[in-house]
Amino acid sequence: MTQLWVEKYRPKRVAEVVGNKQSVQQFISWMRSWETGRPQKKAALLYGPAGVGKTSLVLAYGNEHGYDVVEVNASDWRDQEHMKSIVGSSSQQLTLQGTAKRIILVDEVDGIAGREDAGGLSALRRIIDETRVPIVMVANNPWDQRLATIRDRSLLIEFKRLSKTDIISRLREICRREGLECDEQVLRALAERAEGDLRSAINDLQAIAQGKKKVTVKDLEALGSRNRVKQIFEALRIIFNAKSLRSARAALEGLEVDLDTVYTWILDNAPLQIQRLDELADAMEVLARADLYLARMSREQKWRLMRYAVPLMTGGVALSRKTKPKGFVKFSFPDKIRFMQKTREERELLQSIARKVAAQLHLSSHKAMKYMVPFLRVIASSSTRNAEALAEYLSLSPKEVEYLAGKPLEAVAKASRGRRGGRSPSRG
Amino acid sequence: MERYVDSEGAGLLSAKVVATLPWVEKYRPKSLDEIINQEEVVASLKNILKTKAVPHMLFAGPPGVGKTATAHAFARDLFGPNYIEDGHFLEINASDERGIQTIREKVKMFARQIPMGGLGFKILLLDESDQLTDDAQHAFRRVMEQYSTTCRFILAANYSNRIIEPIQSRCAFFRFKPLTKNHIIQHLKWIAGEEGLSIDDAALEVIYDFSEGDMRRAINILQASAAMSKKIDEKLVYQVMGYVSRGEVRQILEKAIAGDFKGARDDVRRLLYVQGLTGSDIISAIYRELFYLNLPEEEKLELLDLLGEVDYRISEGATEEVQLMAFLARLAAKARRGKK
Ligand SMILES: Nc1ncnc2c1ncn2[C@@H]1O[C@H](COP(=O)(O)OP(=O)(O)OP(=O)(O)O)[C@@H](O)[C@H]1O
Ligand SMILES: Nc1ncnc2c1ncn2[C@@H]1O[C@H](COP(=O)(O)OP(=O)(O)OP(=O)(O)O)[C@@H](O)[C@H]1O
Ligand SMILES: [Mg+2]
């Protein structure tokens, strides 16, 4: 490959980077306030995620205004040693005409490592109160407790995700200056793929279009996921938006996930992407109709009942819902996933009283646990006498009893004295 | 009463223990004489007993019908009450263990002994084969011939359409029904006399009811009752059961109606996933529930037919979640319809 897009086009100028107008604005006014006599505060913190134009600003500023920007970065040491003499000297030196044309670039600040670099912040902080040249300082993110007195001394600018709009407007000018027609279908899924961020648009749009004179949605194709939550968030989009069966079916091509988990984010997405009822319940049916033929599949081994499954769970959703949310509603991460991380201790600590179950009464631990355990639970909660012999019965560890009896022993035997009488049944 | 003695054969209960194990336990049938309502059943395995012909045989039915238990009293009446620690019988739970590697080393390792004394031949129990996975029930088939002049199996299944056709054709097939009424009535009678309890006849039929058949399951609501009290009437059945469901089928209807979904399919995704609750419980309690819902009559008929559709989904093999997920979407549609 020859120069990379994204080298090729950064920003020469301020006026060439799009987005976060207002950032870019704060930004112009510090760096006036250094040419027009003394800062309010001699860093800048510029913070935000990857690829929106933080470093870019900067080095365009410099660029357009005749700055020498000395750079120092991840890449670079960056422990007391080095920061005092790359940093701390240049930015005591000045020109020959006694002023010096200089911004010191500390990039990615919140990469200064806390063993390799040692010193390194506290060398930098020493550096910003003696400056006497503009330090800008990069960081993804600025929270980082370490940052702490770095950030007392900074003005802090952040940079947000660029909106589609403005990624697709700064393709298209590549596209205009490297002589690429390119459709407008295939910017908008560029952008859409970014998630706000323009570096990976370029980078995707250099490797479809590279050498070619036109670019269109087939050569989008080529594009690997950049990771597999990404590649799902796009199959959802797709399949909640498909107009037809083929395409919803289509979004599960190539995709890189099993169907199981394909199957579990649609479930859980489809709540909140249908927020009529009437149609949520429609999707709901057509999701258990593709449940029910996953399970034949798998229970009687017919592997070719799965093409019907897959146009169900994807096309059948879309077609549900009718009506689409007001606004954007964002695709999210399953709530069954994260339950059962929630839970994952309270199951596990049933897991092991069902076996223990299972090994005394001649069932499977998966039968003790839904035709024991419920009935279990109430023998355990009765009395503490109870509680205690199915605790010796079972071997359960302390826990596991309270557990069972849903409370700690001596508030059983509190509850167990204070009964009779009962409380009214529920209805039958 | 007998002495009990832990499974591991370790050492004697204390009495207080003995008094609370749980009571299918304490009243598992010893012999086949003790076997309730499967008459058929038993008259074929008195017959087997007779002759010592004992052929592989596949025992299929709901849960709770005795099929684990009649073949503990089989083998007992044909070997005698040291059974096991003499090693011509053993169990193992195929659900536990379903994959391959169980057929081929612990069942294959048991079938290829030769016994002592006894009959030639020894019994193993594969119990839950239903849960036996494709490959370990295919790896299976050929350790049936082949080692069937020291092994017989007694295959137990909930699903006997999830036994191999192979496996099926090289086992006699025993159908186990669920318990009539009158059976479980007249077994719960016993055994409340034999605890000191007093229980009357609104409270047997009640507890039958839930029952469905199953005599662990109405075994089980009786013992849950008399840890609450000595006297145990209908109200006390209701109030346990309400316990065991713990009243939040109800609040997950209610969530439903209310049109709040998502909270209603957290709660379900609790009661399945963290209390262990099965698909049919669930069910079972909605199914109660829905008469009394406030809705017009036609809309919970349709709600009707779509439970009997989601519970018959489920005994087919689908997924319990999904498939309540499905009926609760419905109701929420239905019931917001109905305020419109
Ligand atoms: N706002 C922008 N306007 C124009 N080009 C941009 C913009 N943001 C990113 N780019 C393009 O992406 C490349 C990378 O941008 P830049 O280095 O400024 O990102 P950054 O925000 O500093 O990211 P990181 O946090 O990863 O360092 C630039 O060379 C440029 O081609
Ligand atoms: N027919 C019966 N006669 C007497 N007792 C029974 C009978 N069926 C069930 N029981 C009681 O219920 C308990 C459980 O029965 P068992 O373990 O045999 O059920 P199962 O049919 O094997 O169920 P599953 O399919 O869940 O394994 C027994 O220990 C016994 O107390
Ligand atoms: Mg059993």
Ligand SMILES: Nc1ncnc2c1ncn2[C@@H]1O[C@H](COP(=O)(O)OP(=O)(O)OP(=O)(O)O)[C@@H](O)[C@H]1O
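Bear in mind the structure is a predicted one, so any value in this text is a computation, not a measurement. Positions refer to the first chain, counted from 1. Rigid core (definition): largest C-alpha set, two forms, superposition within 1.5 Å. Compared with the form predicted alone:
In the core-superposed comparison between the two forms, L363 has its Cα shifted by at least 2 Å.
Core-superposed comparison between the two forms: the C-alpha position of G196 differs by less than 2 Å. If you fit the rigid core between the two forms, you'll see the Cα of E392 move by 2 angstroms or more.
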Given for the second form:
Amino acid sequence: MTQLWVEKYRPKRVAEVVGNKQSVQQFISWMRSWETGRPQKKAALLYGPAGVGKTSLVLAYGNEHGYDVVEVNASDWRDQEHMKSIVGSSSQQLTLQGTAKRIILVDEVDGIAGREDAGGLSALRRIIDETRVPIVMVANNPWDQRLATIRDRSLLIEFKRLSKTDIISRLREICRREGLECDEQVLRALAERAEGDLRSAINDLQAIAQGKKKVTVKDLEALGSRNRVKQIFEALRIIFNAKSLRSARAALEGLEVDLDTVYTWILDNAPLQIQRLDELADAMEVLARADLYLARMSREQKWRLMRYAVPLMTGGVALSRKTKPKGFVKFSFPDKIRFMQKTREERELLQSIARKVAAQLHLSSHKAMKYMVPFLRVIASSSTRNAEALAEYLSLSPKEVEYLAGKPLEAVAKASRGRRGGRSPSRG
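Could you please show the structure of the form predicted alone, as a counterpart to the form predicted together with this ligand just displayed?
This part shows the chain on its own.
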């Protein structure tokens, strides 16, 4: 049977994990606190969309540092006895080598919060309090109220969707190792389609490359469509038509979208869905209060405030609308998200430059972006020779140098496509 590429090319070392560098560093620091015997939190909760490297990071760290990783899928072990026998015993026992170098990996921990939970959550809480080894939990959506006590006991580490640049780079590496010739346009299309989910992109690449030595744009026709916007539309439909607080809150269960994005969708669509001004005023009032909780939660890392923000932005909005619009009113794509998508390529380019500057000058990416990139713009735009010197020193791509030199992004992209087609830019 053909091996799945997502497993074949799963990272073996932490350095091979794609993207989310700050989150990766947070996890490393937490593991080192265990290794020095002084962890502030005995558990870590890695959360974010599917396919962004949460589980892969844990497995890579365990492989690289000699840990025995005990994997448990929480959605399959909801009851108390199973949780105690599998996770509880592993958190106390030594390994076969007589050491405590073990990591308990509880995947899909949000799956344990279903209505059929039979004591699994309470057992997991006690296990975290008593554990002698690191416990890492993984979730797509950790904001279910029933997970509140788990969140309070854990270091929360957020993973975001991967950039198209990161996904294309990984797909290109897989093609090289498989001896597969793949059109660059195909890689870009797969990265766009994946919407930040590397696992989906790798699966799609393997699906269209099966039995081939060369993949062309025509091969993309074999793939169906994947659209997470449909998930949000369904959640909005539930929220704006719910008759109770409970049913409105349920709209977020299983939604693979971060909370700030959901808030933006609700905020932008409220004026369209709630047409009576007095009802809209009530909805905007509860959204404003939810926004205050979300901002404070993010700023102060007080995750317990989620218990107030989520009911307000879902149930509060639902109960504000007492009259339905005349006829169907379609949902609108938020202007903020549309703008962010439009400028995503430019932001990814800037982030790539900042990472290279940070690595060369031993700075954080934030400081590199804020303090160094403006100077690099001046240097790169002053002369071709200076631009070439910067490119060599910082290992910048031609596209990055042209962008720093002030060339419009559309022209940069066109020149980049020309180089891929075999044309070389003239050098002054």
